[in-house]
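First, one chain by itself: the form predicted on its own, in structure tokens.
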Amino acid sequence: MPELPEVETARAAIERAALNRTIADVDDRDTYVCRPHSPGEIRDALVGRRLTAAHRRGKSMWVTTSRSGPALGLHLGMAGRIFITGPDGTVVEGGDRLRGASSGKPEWNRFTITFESGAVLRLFDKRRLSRARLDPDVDALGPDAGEVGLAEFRERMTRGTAPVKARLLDQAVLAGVGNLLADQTLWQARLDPRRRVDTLDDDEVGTLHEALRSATRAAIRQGGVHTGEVIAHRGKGGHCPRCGAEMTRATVGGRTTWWCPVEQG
């Protein structure tokens, strides 16, 4: 599932290749992906406008439009990817890590913007769990996990008695952390994912904050959360890449969780 780093690659692709082009047409006929809008509603709101800036908070992404138009929210769901094909056929893409996606079935293009220049932006999603909607509400989200400062991070993370992994996954606390990024972060911080947040001391919270920033930035730079050092070892027979201990598995915060019992015990 796309997490903050994958969504950032999609946002960057839009920023790089789709801004300041006049919209000539919009295919918004997929009533499930474009809910609650009826077919033609998003098209009518966007045709003739330009996309002016691409934004992201956590896993949520939206694009502002010219002439005080509505924002266009694009959510990648479980497996969405953005493709932008230029007038010369060059492709800029970002989002979920897929192979051969650009040659998939045409019906997997769930939402499409065609620009006057001939460029095309496609929201590609084989699983049909992505969303396109006008003026998305992001107010319920916490601050972006990759940008939150230490003081606010400490205040938000140490409330209550939840396991630290569950708190990392709570999008109202921090926006953007998914299952893999949480495991990578906790492994870097050498913290047990089951540890209650009210037992973390100031040094441990500071270490966790730094690990989250480091893991997030590395994943963005390297192309996704799957590139994290511990991720390939999250499975039966996996071993900690630092000490070699066999990884432990349990369910924490409703999600399958892997950690090193020696270094995160």
Second form
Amino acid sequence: MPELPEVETARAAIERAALNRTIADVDDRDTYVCRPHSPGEIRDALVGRRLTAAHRRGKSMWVTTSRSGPALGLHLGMAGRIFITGPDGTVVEGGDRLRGASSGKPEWNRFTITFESGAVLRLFDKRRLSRARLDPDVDALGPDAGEVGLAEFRERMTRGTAPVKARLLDQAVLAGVGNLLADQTLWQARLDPRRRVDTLDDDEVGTLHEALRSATRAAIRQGGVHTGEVIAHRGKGGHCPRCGAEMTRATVGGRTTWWCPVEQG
DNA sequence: ACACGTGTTATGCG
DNA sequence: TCGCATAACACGTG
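Previous: the form predicted on its own; requested now: the form predicted together with the DNA:
Expanding to the full complex; the earlier chain stays at the top.
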């Protein structure tokens, strides 16, 4: 689920509901999610401090802490979510449409911060591909996909010979695009996902850049990549919402890819 | 039972 | 070493 738009939603939730409260306890016992730390390491670094600001680049978040403490890096992996509950236990962030914090097995809470107020921040993940770690290295990431300017986008996108979809998914080139946002963006730009980046002309690069911005912003505004017009039509028997042609499926850039064979030819 | 998967990263190959 | 492709990771879901 989580691509750039979902992560931005989670970041904003932390900003609204979890800053400037003193941390009373941290459950960091999941050694896979908290790797490479050992149990208690993150807890010891955070207890007594406050979260002071929530940042994001692409799909990576990091939260700074008071008294020059380490930053807490959070990554939602493929299925992670952030839930925040108030002192009375009600879900104040992350509980969209009745599916609240109470649903799901307790062991799917992979990392938990309890504040002195009684409020709780939880990293919830049915899988275990989410991650919590201290002082994450975000320097290897490319510029945020929602912010990158045209000149830098062109430079980074068109180097080499990879298929354009694979390049969009490369977090070192551009941070934040996942499989669904890539398909939505390419559909909006009317580009074949298999097109080699070195064959794109200036117009196509410009169109792609604009499509990326608009798809990203729309997804943030509407609450997730699932709201993209073409996303519901990915799947067997799906049709292009513009021209009605049957959607084509193949693996591109190592991921399942759906596109309109007529318009994205 | 088995294939699939919205992310990241180690490994392998030319 | 670079650029790219693939497997592996963990584990629920259809």
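Take the two forms, superpose them, and find the largest set of C-alpha atoms that agree within 1.5 Å; that set is the rigid core. Numbering follows the first chain given and starts at 1. If you're wondering where the values come from, they're calculated on a predicted model, not measured in any experiment.
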After fitting the rigid core, is the C-alpha of residue 137 off by 2 Å or more between the two forms?
no
**Message:** After core superposition, I'd like to know whether residue 89 moves between the two forms (criterion: C-alpha shift of 2 angstroms or more).
**Reply:** yes
